[in-house]
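First comes one chain, alone, set out as structure tokens in the form predicted on its own.
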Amino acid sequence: MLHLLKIEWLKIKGYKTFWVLTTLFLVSIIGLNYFVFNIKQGLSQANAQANAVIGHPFDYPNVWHTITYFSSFLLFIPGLMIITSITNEYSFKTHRQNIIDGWSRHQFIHVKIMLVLIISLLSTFFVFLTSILFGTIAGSTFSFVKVEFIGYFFVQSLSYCMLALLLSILIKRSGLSIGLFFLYSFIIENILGAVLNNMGGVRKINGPGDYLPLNTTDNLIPFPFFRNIIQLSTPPSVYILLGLSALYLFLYYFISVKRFQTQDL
């Protein structure tokens, strides 16, 4: 597996569009949390009662969750970086080259799968650093309460690159991906929770929209302001989010392993 690796490294690493993608996801999570950092401040001088309405989101420990929950709404660049990745092969056929080459299917599927805990890997490197700077600037005593929020993130990152895997496979061509990736993760699942949980004409609290693959890694990370002075329903159980998330994982990989496995190349 790790000269399957190196094979991969050296495909992207020329690939100009793929550190495009890397940088602009690491620049964009220290300045959309910089930038929530600056309000909040700016809030807490103007009005010496927005700490009691805010709370101190960015001292430890609640700043893992503030920089999770906002480091979040970025995850759709590591789609991005896993779609044009595998979407690519396709183009240039360069995954019908690597079998000629003598690589096994499974071989090849499992090395983009890699590819994909990798790059999840270093996203949550990457925000849990960011945590520790926020923290420290905000002149906190440091605290490792709260970190499990950095797994959650994790699982949320691997969840959404899972997806781009599987679209890839399953499309194959780049812009018809790129489109339903962005297109499910931010309308047609949004939609589907709110039609699920409101039927009947009563907004269902913890409703069955609210387990829908994307819908659960993100109520892993809830929103983290207001939670000290307001509750507006019980949130659902994270060992139930876990498990469910485990589950839609589980399916990503399945289905994009047969299907390549079955496919034409």
Second form
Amino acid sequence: MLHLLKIEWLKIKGYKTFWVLTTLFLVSIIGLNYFVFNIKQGLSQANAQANAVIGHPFDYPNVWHTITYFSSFLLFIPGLMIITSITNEYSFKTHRQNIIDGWSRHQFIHVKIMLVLIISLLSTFFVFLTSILFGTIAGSTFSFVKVEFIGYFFVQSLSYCMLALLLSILIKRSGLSIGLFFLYSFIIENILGAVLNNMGGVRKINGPGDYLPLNTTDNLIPFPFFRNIIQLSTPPSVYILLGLSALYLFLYYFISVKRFQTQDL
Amino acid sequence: MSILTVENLYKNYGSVQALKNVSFSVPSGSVFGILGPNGSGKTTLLGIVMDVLKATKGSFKLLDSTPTADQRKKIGTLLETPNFYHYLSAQRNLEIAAAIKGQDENDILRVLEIVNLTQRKDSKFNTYSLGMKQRLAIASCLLGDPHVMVFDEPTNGLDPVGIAEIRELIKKLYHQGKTIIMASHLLDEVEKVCTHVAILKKGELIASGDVNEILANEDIVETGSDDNEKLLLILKLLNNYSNIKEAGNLLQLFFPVGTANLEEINRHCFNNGVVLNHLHLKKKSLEDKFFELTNN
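Can you return the structure of this protein in the form predicted in complex with the partner chain rather than the form predicted on its own?
Let's see the whole complex now, leading with the same chain.
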């Protein structure tokens, strides 16, 4: 596998778009969190009561939760990286050439899945470092309590990247894959979730819509503010969410591999 | 030993039958031409052999055994179009190909030299002309000096000099004992280099085997005189020809390969009172034969 990844590295190394996206992702994570941090600081200074309401989201241990929550809005960027990496192969027909030159179809698709794994791990690691950075800036004492949110972020990142992989394998064309990926993750699933949750004319915050593919992993890291005030309703159980995430990930994996191994390339 | 054996291969694209029950075998050390007009299934056939397409039915063997990905590493293949990463240089692209094939990177300069791309090895692939792309694809096939090579329309996009060079290269590889499988619609190409041939028409194999058996050529002698009617009567007195035809203001005599004797024909006509103003020996071209095979 290491040899195969080395070849994948040769493909990525010279691909400018990939590095632009990487830079954009890293800068945006710091930037977005800093933006939220600034607003929060402003509110706390202006109004002492705000602290009671908002709490201390950038202090340990809450910082793990806060940073992973806001960073997760940027997970479409690693998704884009996966889409370009796969649809490039289709448009250059190099997926064919790799097979012709002696990779098995199994090897090709599994290298891409390894890429998903590595990009997710690196994203998670960067978010881990960002959390430490903001935790330190906020001036609280370091704590590993609630560090499980880093783990949830990893699952969420896998989920976005695997969905991106699946769409690329199914659609093959970059524009359409990117369009559908955005449309689904930002719009379709939210509408579908709301429709499902409001079924039967009862307005609910939680409901079956929480268990849609991306919502499942999004809900692992709920909105971090105002938690001191009220729990509007019972959030879905983390264990159920994790179990369901595993199921979705397996489905993405299974369908992608099956599809790539049986289709005409 | 057989390099490739295709057994009862079928391939459907929806309702279109691209291959219908195709079977043949490629002997070791041959230059095997797969001939057929556009859309006859040549690339589909090679695509299945390279595992980029899935056969609807039927099977094939490489080197008399069940095909594997590792076997493909030892076959240099150019299928349909040169497929490279547009944003990488020729050198980098060949590094990827060499790594997949498990070949030494030191071989890259050698193959680039063969196809005259050494000067441009650091240019990005998307700056290449069509002919250069094609030559790079051929260079990639040559990596690791494989014993078997598959070329699908190898001279596509090349200028006349490039075409001659590739033809020479294929002949040289053949003399080194390599097996070459070549798909082409350019008959001239096949005629000049192939030892064996399979002819496809609309997905059906209409003939396969030794090129001299399949494309048993005929000698054609074109004759002309002031009085072709008289000439015809006189030519009919000859006894070793196989057919006689009028073609414009000329008469064509057909002979089995190597049996036409111009001197004898000329003397025969002169002795019978007809002076020829045209006498020309023409090899029946593969093209004629090909049309004959694919048109009925």
